[in-house]
Structure formats: structure tokens, C-alpha cells
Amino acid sequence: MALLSPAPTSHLAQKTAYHPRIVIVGGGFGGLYTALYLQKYRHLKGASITLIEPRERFLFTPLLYEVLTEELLLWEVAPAYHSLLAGTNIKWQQDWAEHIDLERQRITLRQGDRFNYDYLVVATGAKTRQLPIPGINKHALTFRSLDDVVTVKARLDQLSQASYPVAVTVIGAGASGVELAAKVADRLGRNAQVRLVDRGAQILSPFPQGLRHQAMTALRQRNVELHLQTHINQVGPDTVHLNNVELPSHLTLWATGTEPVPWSGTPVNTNDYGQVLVRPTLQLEDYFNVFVVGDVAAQQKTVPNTAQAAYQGAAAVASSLAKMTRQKQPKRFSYLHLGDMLALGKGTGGVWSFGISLGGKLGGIIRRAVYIHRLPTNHHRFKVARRALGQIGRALWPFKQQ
């Protein structure tokens, strides 16, 4: 069977050759990135490219919690929409997606507009995964969206002025528990005890472990309490229960893991954790117009639901759309792990790569840099490059000039 969508008439065919219509309903990684690289292929320039993404900032999420130690500012890591995209051809429309209707290649958005297209790219990504625990929903706060960077920055500045001691509970010991502790122990300093909670044997179990060795490092030099093979009970106002054991939390993190956004439309096929079930090239069992990307995607070789991953997948869709508009076959999309990153603290991180692992302040300036080359924009990456080099000066030079 082609992997090409059909063009019923020859005048569809020459009109999607040249100036299809492509619509991407989500804005994170998978989708941003896809919409930004379709801008390197010159036959596409005359192309109606529209993105649907109700949020109205991109979250580069991998340095969120450098705006908790106040390392970046809200704006390096969220910038808007409108900025990301001036000067190309991409059109965004901030609503959501309601229905996608893949006979009639029409997407229906809350507000009721209307989009069709010729090609579509379907990048929704994933929501927190809900757990059955007590109080969990309303007590304890989450680490994925703007609104949640804000709500804890806000509540740790509340903490780290109080004058009595302090105990924060984060839930997880994946990459997201782990960096949070570590920064949430760095913000407040000695005023605060911070445990780090998980069902698990290990913190960061699928990681290498040169990494989790830095990681156990950097939580023991900062007094991170392991509560590790532990049950949580319930989640209270200012407490946790951990094996029955009523102990204070003043703030409760949750960052247990993802889900994907369940699939809204036509019915396709999905894997038993609701991820869409695509071929190699990413493209829909029987759409061969509709590609999936990123955390939503069923893969038949194991992906890792990370924001590496959805860039690189970004990459081949764009690199397949373009193809197919020239009537040529897409590209197989082909995952190659560069390696891990996290935070470990204020300046300090860890990095593994191909077998090489750093960390302390090195390993955090490398983070640092890669995450900033990878940023969606020259402009906005020069920005921020720009800023944190001023830093670095400041920090190698202190004296003022007279």
C-alpha cells in the first residue's frame, strides 16, 4: 500500500504539491518544532501552515526549574507564541482542538472554527497521570504548566521567609522529582527539610548509573531526605501520610509521571496506555495524510516520551511533509539517544552522553548551553544566550566600575 494520501483530482494533486494545507493541533515540542522546521524548505514557503495550540507561551519545560532558583526568568523559558512565530508563514490559532475529523480532513475547535486540510500533524503531548491517592488533586501541586511554575515560585518565596522549620514533600523519584528536590532544597536552604518520596527500589531507575550516582551526590550534599519502597496514604493540607505515618508538608510536589491527552475524533487504534498506534514514519495506519508526534505517538520501536525525542520526531515529519508534496516518499523516522541531562541543584547538573558522564558546575554549564542551543529560535536562543553570558561575566568579573 502507498504511504502517499490520495489525491482524488488531479487539481488537489497539483494544488497540495505546491500549496498544501497543513494544520498541527498542539503547540509543544512535537508540534512548534515541526511548524518551525516546515520553514527550511523553500517549496513550502507559499504554504497555509496553521498551528492550534490554546496556550498563549511555548514552555520550554526541560529549564523550568531554573525559574525557581531564579537561574532564568519567565520569559527565557515561556516565551509567547506570537513572538516565536513573527516573520513566517505559520498562522497560529489559539483554541483547542475538539474534533478531529479524519474522513472529511476537517479539525473543529472549541469556539467552533473550522480548519481543513491536506496534511495533518497531531502533537497534543501528555497531562500529569492521575493517581488514587487521598487529597492528592487538592493539596498537592503539579510542575508541567506556567501556571504551576508560578504558583510554587510563589509559594517557596511564602516558605523561604517563614520562621518556622519548613518540610516539603516531593512525590517521584523520575528526572522531574529528583531536580525539583534538589532545587527546592537549594531555594530554601538549611530553613527546610525535603523528602523525596517513590513506590520504587532506586530514584531514576531507567537512567544510566553515572547519572543516578551524581543525582544521589547532589541529594545527600543538599540533606534530601530518601524515603524510597514507601507508600503514600494521603495528602493533607500540611501533611503527608507515608506507611500510615502522619508527617508535616508544608508543600507537596507531585511529578509521578505522564499520560497521554486522549485522542479526540475519528477512532484510530491505540496501545493499552492511549497512545496512537503509527507506522515508522510516524504516519496513521490508515491516513497516510496524518502524522502523530511526540508523547501521543505508539512507535514500534521503544521512544522515550521526552522533549529529545519529540524534536527529533519534529524533524522527520517536516522532513516527510516536504517530501510528500513533491509526490516523493516520507522519511522513516529513526531515534538516536544523545544521551541524559538534569539539574542537580543551583549551577550544578549532571550529563551523560555516550557513555561519558559529568556533573557538578560543569555538568550544569553544559546542560545549560545545549538546552539554550536548543531553544525554538535564533532570535529567542541569542536572547538567552546573551543573558546568561552577561551572568557568567558578572560572576568571573565582580568588581564595578567606578
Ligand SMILES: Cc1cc2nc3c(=O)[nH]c(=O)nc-3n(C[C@H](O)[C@H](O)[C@H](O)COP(=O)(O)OP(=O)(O)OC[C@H]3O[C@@H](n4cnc5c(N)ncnc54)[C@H](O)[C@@H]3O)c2cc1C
The other form holds:
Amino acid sequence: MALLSPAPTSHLAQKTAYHPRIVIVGGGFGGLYTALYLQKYRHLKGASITLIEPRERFLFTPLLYEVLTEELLLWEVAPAYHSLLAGTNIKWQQDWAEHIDLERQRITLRQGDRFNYDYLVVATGAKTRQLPIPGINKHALTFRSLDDVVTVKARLDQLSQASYPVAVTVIGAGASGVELAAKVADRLGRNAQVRLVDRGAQILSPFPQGLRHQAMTALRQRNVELHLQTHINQVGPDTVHLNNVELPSHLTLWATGTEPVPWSGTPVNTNDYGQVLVRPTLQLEDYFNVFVVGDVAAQQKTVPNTAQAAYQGAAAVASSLAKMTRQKQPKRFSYLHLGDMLALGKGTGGVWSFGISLGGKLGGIIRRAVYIHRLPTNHHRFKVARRALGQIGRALWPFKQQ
Ligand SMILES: Cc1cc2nc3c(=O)[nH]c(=O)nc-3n(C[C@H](O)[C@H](O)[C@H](O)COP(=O)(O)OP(=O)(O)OC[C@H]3O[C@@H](n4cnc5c(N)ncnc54)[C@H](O)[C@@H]3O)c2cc1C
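Moving from the form predicted alone to the form predicted together with this ligand:
Up next: the whole complex, starting with the chain shown before.
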């Protein structure tokens, strides 16, 4: 195997066109953004780029909570691949990759199709980790996929009509749990008691103090009950058992524990968590034409499993692919932590960046603007921004419509 690239050198010598076959498995932040970043490189215009992704729609996870409070619509946070990829040279293959054969440089899909590649990018992400809590799979709802969002929203719509006091339990006081608790409290209002449960001693443990403080304030303002250092023993249809005490819970949300989607094919080395070991360039250890990016990659300790890290990794991988197809060295991926942002209720948020922290409505506006800027493709970004500006305009217009 060539050290840098499988590109035939003869085409360079003869100046004939070279059309590398680039296959990308997984169309999330790592995979979709790699494919889109590749569009920037003119010499790759003739490349064959195939994106293998089974879902119909890309999911912009940081903005999913806004769907629960109807601040954003489904099409805004989950644009369809066919519209995102229109006008590009990216071919979307809607299927699961079942087997990666690193020796033959070939991917086999669930429906039986096969794709040979010169370069491969694997970005299959993470999934919910099973927890050994009786009843959790049956009675608690997760919040990761588009189906989850639709199911949770429908349940909240039902509960908002309830004639009895509603109890909601959110399991896990990490970013997702805190954001869910605050949004659910705003969605259901005074008729609901939201509780946030974690076995740890504090919420948002890896986050900066300023942001944690804003989150605590937002939860307190919404009367969210905090149950820290608390064990969940069982989840029932309308109950939870916390430290062996049964409490009512008409909706139990499970926002904790992920694990990487397992690698399937030629065996590769992984860390204890199951993430694939990669070089600092995100290349696979023994296969230099294979990159692994996003949550499924075991990167340096300072790189978190976040969308922010995945799309920065995607830019680095696209740049390395552009270099390698010109017989140049790939670049080391160096992650720059730009900050942290949280949705802390309807219209409000917390932002922390380079030591500065902002909260409340201003934090909410900045967070939304940053994420709209991060949406894939200019066309989609423009459509979402136009609707957001319309909403702001209507809110500021002094004459209320009758
Ligand atoms: C509710 C929620 C909120 C979040 N909020 C934030 C946030 O505010 N900020 C932040 O930075 N991060 C956030 N994250 C984390 C962020 O979503 C992930 O870190 C990020 O999506 C990782 O990108 P990825 O490309 O590795 O995986 P993903 O974006 O999950 O993409 C993986 C893709 O691979 C596909 N796939 C899986 N297996 C196969 C296969 N065998 N064949 C083909 N395709 C396959 C999947 O369908 C999926 O589309 C949030 C996550 C969730 C669930």
C-alpha cells in the first residue's frame, strides 16, 4: 500500500485526468460535512464521491430541543439529503454499510450493493448505550433520532392537555438532560413538575463554571427539581424509583450514555470504549487511505465527542484528501475548542467562549445565530435564517395583528 495515497502516479506524469473514488460512510456531522467540504477543491470536481447513509434526513442535533417548543420546525433541523446534495457531485446511496473490507478496498451494503474505493471516510457516530435499569427500554424515551423527537413532542402535546398535575423525569444531568429539562418545563408550564436526576454530585460536570451557573439559574427559575447522587432503580409506565422511592412520572426521558456504532469488517484496533484508534491525521493506523472522524474515532483526550469536533475533523479530512490526491502529505488534525452553548428554556440560552459567558435572551439569540451559521449548505442556512428574521421582525413590530 502506498504510504500517502493510492493515486496512480502515472496520471500525474501524463497529466491525464484522475477521478478518485471517495466513499463516505455515515452522513452526520463527520460524514456529510466532509462530503460538502470536498466541494471546495476544484481538482476534485471530477471525483466520484459517494455518501452512504440510511436515513432520509440529516439531523442537526444541537437544535433538536427547539422543535419541542415549536421555535423551529422539523425541516429546519432535519433537512432532507436529496435537497442538501442537489447541485453537488455527491451521490447519496441510501443504505447501511454492512461490511468494510480494508484489503480489497470495498464496502458491502445491506441491500447487497458493493462499492470499491480509493479513499474511505468512516463517520458512523454513536448510539444510545443500554443501561441495566429494569423498565428503562420499555418506558423511557430517548432523544437522539428524528423519530424520538416526533414521539417526545407528541407526548408533550398530550401532557399539556392533562387535567392532572404532570410529573416528568429526565435521567442524566449532562448537556442533553439539562437542555431537555429546561425546554420541557417551558413547554408544559406550571401544570408540570420536571425533575432532573443524576448519580453524580453536580450537573454538567465537564462544562465551565460560568455556564454551569447559568444552567442552575435557568433550572431554578423553572422550578426543576434536582436529584443529584441519586440512583434510578426502576422505570415503570407512570413511575420511577429513585433511591428505592417510587415517584409518579408521566414521561421519563433518558438522556445519558452513548457508545460508538461498532465497526464491522476487517478488524481494527479500538480503545476500551470501542472507538477506532486513529493517527493524529485521523487516518486509520495501518490503512492510510482510510479516515475515521467524529464520535466513532478515538482521538486525543482533549477532543470531545461533539458536533463541533466532528465538523472540524471533517474539514481536516477533506483538506487531507485534497492533498493526498495531489501526492501531498495529509495534515494533522488539531482541534480548537471554540466554546460551549446550551439551550436553557424557550428563547433563552447560555454561551461560553474564550472566558466570556452570556446568558438569558441574548445567550439564546447568539446560540441560535451561531448554529444557523453552522447549518449545512448556504441554501438551507438562508431558508432558516429568513424565517428566523421574520419571527424577530414580527416580535419587534409594535402593532399587534388582530
Ligand atoms: C440530542 C442531542 C443534542 C446534541 N447537542 C450537541 C450540541 O449542542 N453541540 C455539540 O457539539 N454536539 C451535540 N451533540 C452531539 C453531536 O450530535 C455528535 O457529537 C455528532 O453528531 C457526532 O457526529 P458524527 O458524524 O460522529 O455522528 P452522527 O452525526 O451521529 O452521524 C452518524 C451517521 O452515520 C450513520 N450511520 C451509522 N451507521 C451506519 C452504517 N453502518 N452505514 C451507513 N451509515 C451509518 C447514521 O445514520 C448517522 O446519520 C448532540 C447530540 C444529541 C443526540
